[in-house]
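In the block that follows, a single chain appears as structure tokens, in the form predicted on its own.
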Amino acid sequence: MAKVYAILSGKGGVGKTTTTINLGTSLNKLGHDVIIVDGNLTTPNIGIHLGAPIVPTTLNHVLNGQAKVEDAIYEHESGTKIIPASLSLKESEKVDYRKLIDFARKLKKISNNILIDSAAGLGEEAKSSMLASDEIIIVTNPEMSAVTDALKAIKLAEELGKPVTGVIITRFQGKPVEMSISNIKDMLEVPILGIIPEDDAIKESQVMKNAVIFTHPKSPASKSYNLTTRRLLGENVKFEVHKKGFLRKLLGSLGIQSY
């Protein structure tokens, strides 16, 4: 059955979109058919961050109906499917937003998995993307700010009826400055999908213009979002921990496992 994910985070800057296409590429991967749409119409980064900032055809068309949706969709070298949005100021503000939910019916005919990378903040763009989408994964750092913000965004997707299916935490050090996975877990009240560690091999997939998933198959992020994606898929995988002693005990505690 076809499925919409919207990834939010609520705060921006926490490595959303970096996760959308590590989760994404993951997924085609393992075989599974996945179109990545960058839902962040006025500020889009999937593109550059792929190697397509300008391409004919963006998702701005196809929603001012200027374009069909099949037209907007290009392959990337990885072998996953991206829709990029336009990074011109003007085709972004022509758009609609809540075209969006038509859009991602139509999606849903033509991929068994779409994800939508949302715009940051928790204004109209993003609550667009939570619409169009059937379940919600968030991203955060662990940090207070970004915590309280991904809990605002949870309670929304809450008041609009839309699942949220997990949290995954990028940037993790486990430093004592950080808040701590059980405090992230009891405050946000949903299953830890993946931690993904502070890795330089992710900013340097960014200037390859790839996942890290195939730029450093073997780094820790990689391996982590490897693990994240196979959880998605209900999988019951355990949590591979890079640091050893207080935070495996601790992951413990709480009925995470780890190698």
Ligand SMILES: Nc1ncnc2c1ncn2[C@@H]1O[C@H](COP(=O)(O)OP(=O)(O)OP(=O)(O)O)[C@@H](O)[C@H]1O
Contents of the next structure:
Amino acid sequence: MAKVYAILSGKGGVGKTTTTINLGTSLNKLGHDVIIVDGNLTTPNIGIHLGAPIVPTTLNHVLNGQAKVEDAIYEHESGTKIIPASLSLKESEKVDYRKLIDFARKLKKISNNILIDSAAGLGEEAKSSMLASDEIIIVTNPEMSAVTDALKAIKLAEELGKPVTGVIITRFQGKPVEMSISNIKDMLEVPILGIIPEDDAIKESQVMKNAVIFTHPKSPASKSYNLTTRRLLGENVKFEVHKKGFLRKLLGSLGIQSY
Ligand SMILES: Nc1ncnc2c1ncn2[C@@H]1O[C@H](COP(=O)(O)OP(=O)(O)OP(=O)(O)O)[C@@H](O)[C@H]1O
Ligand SMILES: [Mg+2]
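Show the same protein again, this time as the form predicted in complex with the named molecule rather than the form predicted on its own.
Expanding to the full complex; the earlier chain stays at the top.
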């Protein structure tokens, strides 16, 4: 059955767009059909990250009734399908975010996996992504401020009756100043889907306008995104060790096996 996932965080800049692109391309690589939607209508980034900043038909046109859903779908060289939003400030101001709900319903007839990269914060824009989705994926960094905002996003999802599939912790470095994985798990009370390390390969992939799983398939971030995707698909995948010994100890204390 087709499913819409909204990728949200609360706090901005934690890695939602990077995560959406890499989960989407990883799912696609595993043979699942996917469409990535730039639901961050005020500050869209998907097109920029994937080298399609300006396209003739955007999500904005579809939401405004000026184009059909099919006309706004573009295929990236990786094979992943994307629906970019308009970079024009004027066009983003005209959009009624609530139309995302009907739009997502239509998309489910075209693809089985729809990933909506959402806006930061918990305002109308982010809320509309939640309402348009079947499940929510939360992205956070291992910092108190980001985790606190992630908790607010989870509470909002609960209020709206939307299940949270899990949390993806990005830019993990295993430093003592970071919040521990076990503290994050205790605070958020949702499954951990993935732990993505801080990795320069991410920035290099963005310069190359492609997903890190394609540009740097052997990088730690790429491996972690692939494992995260398999967990999203329901596989029981062990957690990887990013810092020898350190994460193993933490995961062990959670009762999670690592290799
Ligand atoms: N694992 C990582 N290692 C290193 N840098 C990363 C990693 N993940 C994301 N980044 C960097 O963090 C920055 C923010 O990432 P991204 O744009 O994906 O966040 P976002 O949550 O979508 O932001 P916004 O809230 O503005 O939409 C980018 O510069 C990106 O290159
Ligand atoms: Mg973003």
